[in-house]
Every structure is written in structure tokens, then in C-alpha cells.
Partner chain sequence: MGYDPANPLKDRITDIGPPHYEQFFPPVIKKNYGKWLYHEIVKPGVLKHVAESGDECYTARVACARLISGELMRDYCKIADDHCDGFLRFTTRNNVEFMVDNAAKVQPLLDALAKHGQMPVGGTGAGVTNIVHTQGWVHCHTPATDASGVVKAVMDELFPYFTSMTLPAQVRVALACCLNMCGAVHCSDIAILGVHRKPPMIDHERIGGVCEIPLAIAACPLGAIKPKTEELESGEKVKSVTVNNDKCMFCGNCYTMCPAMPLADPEGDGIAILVGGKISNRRSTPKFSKLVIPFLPNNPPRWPETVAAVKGILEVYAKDAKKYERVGEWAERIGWERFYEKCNIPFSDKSIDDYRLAYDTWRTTTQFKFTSHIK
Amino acid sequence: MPKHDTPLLDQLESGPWPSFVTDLKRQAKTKDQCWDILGQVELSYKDRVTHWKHGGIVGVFGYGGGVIGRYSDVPAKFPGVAHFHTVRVNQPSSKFYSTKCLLDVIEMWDRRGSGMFNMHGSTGDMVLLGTTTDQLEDIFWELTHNMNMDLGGSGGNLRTPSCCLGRARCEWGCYDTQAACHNITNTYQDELHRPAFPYKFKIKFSGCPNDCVAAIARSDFAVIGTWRDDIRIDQAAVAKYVSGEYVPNGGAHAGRDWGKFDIKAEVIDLCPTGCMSMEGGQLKIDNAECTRCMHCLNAMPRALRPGKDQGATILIGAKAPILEGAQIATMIVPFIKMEGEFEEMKALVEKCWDWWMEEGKNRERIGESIQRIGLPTFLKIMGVEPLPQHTKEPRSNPYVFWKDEEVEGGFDRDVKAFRQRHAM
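Would you share the structure of the sequence above as one chain, the form predicted on its own?
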């Protein structure tokens, strides 16, 4: 018997996709507070305003983040969600859990919370939804002492670093993403748990330009695996793709009636820089022009491999559309080696933080700071020489990286005198 009528939410169950409403109703059979969640969400839809209020900061002793406080502004009507705090749990690198770990979390959350959780939030954390203030310290103790897990980041700090599967299960990994993610998480525990930044800062690790964790679109500091020598070519395998002996794209499109594989139409003509050609039955690549898009390697994985001199490209400044629209990260450092304790990458991270903590405004992501202050200034701070790839529109303003004193006569010009010399 439903505790609250939810005609608006019920409509969400009628679509073709699984509905969170159905999940909540199933959980409500054992957790009464889930009925109050449904009731409050229904009321929010009806009133067209949220009924969650900002209730101040809640957390655990010694940490400034990891718990997101939620309070209902109608607690008398929905007492089960008067407190309904969210707990973020730092996921293991690449999200490799043991079965025991997951069972322990489920048992603990059934006992101390609503039993509902997300796998995973946009930052990557396991997100435990709904508990009361008096349970927080006990949850923290059980996570850290019994399960060897930690809270993730929230607020103006380093958010929980995340990474792709990397070399654990992927042949394209150009560096050990799991090791890098684990190392950064342990190195920057203070920045992760004690908010001191203008706003959130996300670091994500993708082992190759396929970017399976969407680091370029979602993280302030994207570490994308790449190579700086030539793509390795197996010409015999190329011939087998051309003859149809090998199925392109690893068989991902098998069953589609797209006809015989056409290397010109499906690979060469789709190269964004036009750096590929077929000469005498041999595939040729002008590697100096290759932009590492991965399309040709994805299409013919048995014929093409990344080069052997591997490392990562650093892109900075992506964000979701909260204030001024979404922003894709900008390539800042074309190549660094990802070895040892990842000191080269850490030096770049700390340069970013030093500048951003001085120049960034409150609740301004680093990409917004770069946009406001200017990419040339940021490149100078980072100690990076400008490259053509740093310029969005190279021919619209070729002087973008020049200072006034570096231009003979400065930037001021007498237009009338110029026209006398160069009539239109």
C-alpha cells in the first residue's frame, strides 16, 4: 500500500527505459524512508521547486568533504527524509571491486542508511544516498577500519581522481592509468579531504585518446595517453583487412549491411588531417601530421598499433554547463612521460593550483579562470612555449601570443598613413 500518491512520478514508469521510480518503490518495501523520498519528489514536481534546503555543513571529524548534507524543508510531512545526507566513497582505481567489498558496503548501508546507492557518480565515486547525521561517524569508521575504503571528495577541493581500465584489460593503454590514479590519490590526501580551492578540481586518467572516462569533456586536468613516435604498421594485416579476411572495428559493427570494407572510404578519407594514403598496396602515414585521433587504430586494430615511445598529453579546463555553458579542455602540454612516481605530472598539477588559488574567483573552475584571464598568461605561468595547436583560430589573430614590446613600433597604427601607402 503506497504511503503517498505519486501520479506524476508514476508516469515516469511508462517509458521504455528502466525507471528510478520503480527502483525506489521496490526499495520502499523494506525502507519506509523511500516512500518519503517519492512523496517529496512528487511534491517538488507539483510545486515546481525543490524541497531540499541547504542545511549547512555536515561531515566527519578531520575531513572537510565527502558528505553532502541534505535536509527536507517539509520534514513534518516527510519525516523519513528530514535528514537525507549523501556519502561519497572513493572508488578503487578502474572501479575493480571484490565481491566481499561490495557485499560489505551493501550490508552496512542497509543497516545505517536508506539502502540506495549509485554506481557511480559523475566524479566516479560510489554514492551512498540517504542517512542521518548521527550515523555519519559510524559509517566513516566502518568504511575506513573494516572495509579499507575512504571517503571521496566534495566541495572546493580535489575531487576523487578516476581512471579507465587501462592496461588491466585494454590493449591501447599508453601508460599505467591505475598506478597514476592511485599515486595521485595518495599524494594529495590533504587536497582531497580539506577544501581549500576556489572550486572543484577534477583529475581523470585515460590510457589512450579514445578517452573512455571522458576526461577531455569533464575534468579540469585530463591526462590522455599518447605516443610521440610513429604508428606501428603491419602491412600484411592491412592487406587482410582490404581483402575482407579481417573484420574491421574488431567486429563491433558485425551484422550491419554496410558492404565490403573500403579502406579509402572508412579510414583514409576520414583521417582529420589527411595524413594517410595507399601507395602500391602499402598503407602510408605521415606521422608528423597525425593528430592521434585513434580512428584508424580502432578501425584496423590488428594492423595498426600506437608507437613505442609512450606517455600522455595534458589538457586543462573542461567543465559541465553550470554557469556559462560546457567547456572542452584545452591541450596545454603535448607530451610528458608517465613513469616512476609521476613527478613530471605532479609538477604541472601543482603549478595549476598555485596560480588558480591566487587568481581564481570563488566558485570559478580553472577553465573559467583561463578563459577570463587569457590562455597566453596561463601558458606563461605553466612555462609552456606557445604552439599552433594552442590557437583556436590561427589565422584570425596571428599576434595573439606577441607582446606589445615585441612588435616593432607597437600595436598602435596610423590608419590614414597606412591607407596612403596601401590604397584600397
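Counterpart to the form predicted on its own, namely the form predicted together with the partner chain:
The following holds one chain only.
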């Protein structure tokens, strides 16, 4: 029996896309508070505003994040969701699971929460949606003792890092994204669980410039795989693409007639640097001119592979618009090796933090701090030589901030001596 009428939400049960309404109703058969979610969301559909109150500070002992307080502003109508906190559980690298692991979490969440999940939150965590304060310590106990799992981050701290699946099932992973993500997450547990930063700090790992986890748009510190030697070419496979034996672009286009694959029109002429050519039936790449955009590799995955001297480019400072406007991350370090315990990368992360914890203003993302002090100063802090690669084009204003020590004779001059030569 429905506990609340939901005529508006009911209209979202039809159609081919999986319906969260149908799903909630199914869960509501055993979890009464799911009826109250449905009831409250129905009220929001009617009123066209949210009925959740501003959060409150809740958590587990010793952690400064990982739980987000959530209270209904109509608790009398929907007592099941009067208190309805979120628990963020740190996902395993690139979100593979065994059914055993998931079933254990589901069983626990049936007992201690609403039974509803977000798989996953935008940052990457497994999100357990809806519980009460008195359950939190028990949930944490069961997660750590019985499931070998831990909470993720929220607040002014390192947010739960995330990665693409890379080498697990992709031919383009230029470093081991999952190992890096796991290693960094474990190395920085304190930074993850005990907020001490001016604001959030996100690290994301993509294995190649296709950037499947959107590191360049969504992370303060983006680690994007690349290579610095030559693209590996299998000429026999190129010939098979040309002859039509292999389907281009990994078969990503189907069901529409785009004409026969034309290597000149679809690959060589679309290369942004114009560094490819066909000579005597052989594909040639002037690798020194290639900017590793991935187009040709994506178009002919069986013929072309990234080079063997692989590593990552570090880009820093992406963020959403609040406050100063959105930012895409800025290229800071063109190439590092991502090997061993990822020391080279950790040294860079720690340099960022040391400076930003000192100089960053409250609620200022590192990308904004960098804008404030300027890229040249930030490069100095990071110990990185300025390179033409750091800019898209030369600056167009002449307002160079020369420093005293950089100008012959320095800034200190004698105005009296000047006056003796130049009358007013």
C-alpha cells in the first residue's frame, strides 16, 4: 500500500530509461523511509523547491569528513527522513567490485540506513544515502572491521582520489592509474580524513589524453598519462584499415553511412599539427611535431599505440565556476615518470600543499590562489623552469613585474642627482 500519493513522480515510471521512482517504490516495500523520500520529493515536485534543510555537522569520532548531515524541513510529514545523512565510502580504484563486497555493504545498509545508494557520487565515492546520527559509529565499525572499507573525504581536505580504469581494460593507459590512485589515497589518509586545507583538493588520474575521468576539468591536481617517444605503428594494420578490413575508430560509428574509410580525410587531414603523411603506402608521423592529441590512435587503435617512454603530464587548478569562474587545469610539469611509489608525483603534490596551506585564503581553490599570485610566481614555488609550453601564446601586454634585483643598478636612485641633470 502506498504510504503517500505520488501522482507527479508516478509519471516518471514510464519510458525506457531506468526509473528511480519504480526502484524507490520497490525498496519501500521493506524500507518504510523510502516512502518518506518519495513523499518529500513529490512535495518538492509540487512546490518546485527543495525540502532539505541546510546541513549540520555530523561525523564519526576522529574524522573531519566522510559524513554529510541532512535534515528534512517537513519532518512531521515525513518522519522517516527527518534525519537523513549521507555516508561517503571510499571506492576501490576504478570501481570494480566483487558481488560479495557489494552484498555485504547492501546487507549492512539495509539494517542501518535507507537501503538507497548513489553509485557513485560525482567525486567517485560510493554514496550511502540516508541514515541517522546514532547509526554512524556502528556503520563505521562494520565498514572497517567487517568489510575492510573506509570513509571518503568531504570538507576542506583531500577529496577521495579517483582514476580511469586504464591498464585494467584499456590499451592506452600510459601509467598504472589504479596503482597510483590506491597508493596516493593510502599515503594521504590523514589529509583525506582530517580537513586542514583552505578548501577541497581533488586528485584525479587518467591514463591518456582522452581523460576519461575528466581530470583536466574536475581536479585541482590532474595526472594525465602521455609519452615522449614515437607512436608505435603497425604498417600491416594500417593497410587493413585502408582496405576496409578493420573498422575505424574502434567501431564507434555504426548504423549510418559515412562512406568508405578515407585515411587522408579522416586521419591525416584531421591531425591538428599536420604531422602525418602517407608515403609509398606507409604511414609516416613526424613525431617531434605531434602533440599527442590521441585522434589517430583513437581512429586506428589496431595500428597505432602510444610510445614506450611513458609517464604523465601534471596540470593544476581546475574547478567549477564558484567563485571566480570555471577553470580548466593549467599545464605545470610536462612529463614525469609514474613509477615505483610515485615519489616524483608525491613531491609535487606536497609542494602544492605546503604553499597553499600557508598562502591560500579560506575557501580559495588552488587554481584561484595561482591566479591571484600569477603563474610565474607559482612556477617558482614549484621549482619548475618557465617554458614556452606553459603558455598558449606570448603575452600581449608589456606590464612586466621586474624585480629590484633583476634590473641593472636596482630600483634605488637619487632623485637629487637626477634633478641636477633635468630641470623641472
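For the two forms, the rigid core is made up of the largest set of C-alpha atoms that agree within 1.5 Å on superposition. Everything quoted here is computed from the prediction, not taken from an experiment. Residue numbers count along the first chain shown, from 1.
Colleague: Once you line up the core, how about residue 63: does its CA shift reach 2 Å between these two forms?
Modeller: No, its C-alpha moves less than 2 Å.
Colleague: Given a core-based superposition, decide whether the C-alpha of residue 377 shifts by 2 Å or more between these two forms.
Modeller: The answer is no; the displacement is under 2 Å.
Colleague: Align on the rigid core first; then say whether the Cα of residue 131 has moved by at least 2 Å between these two forms.
Modeller: Residue 131: C-alpha displaced by less than 2 Å between these two forms.
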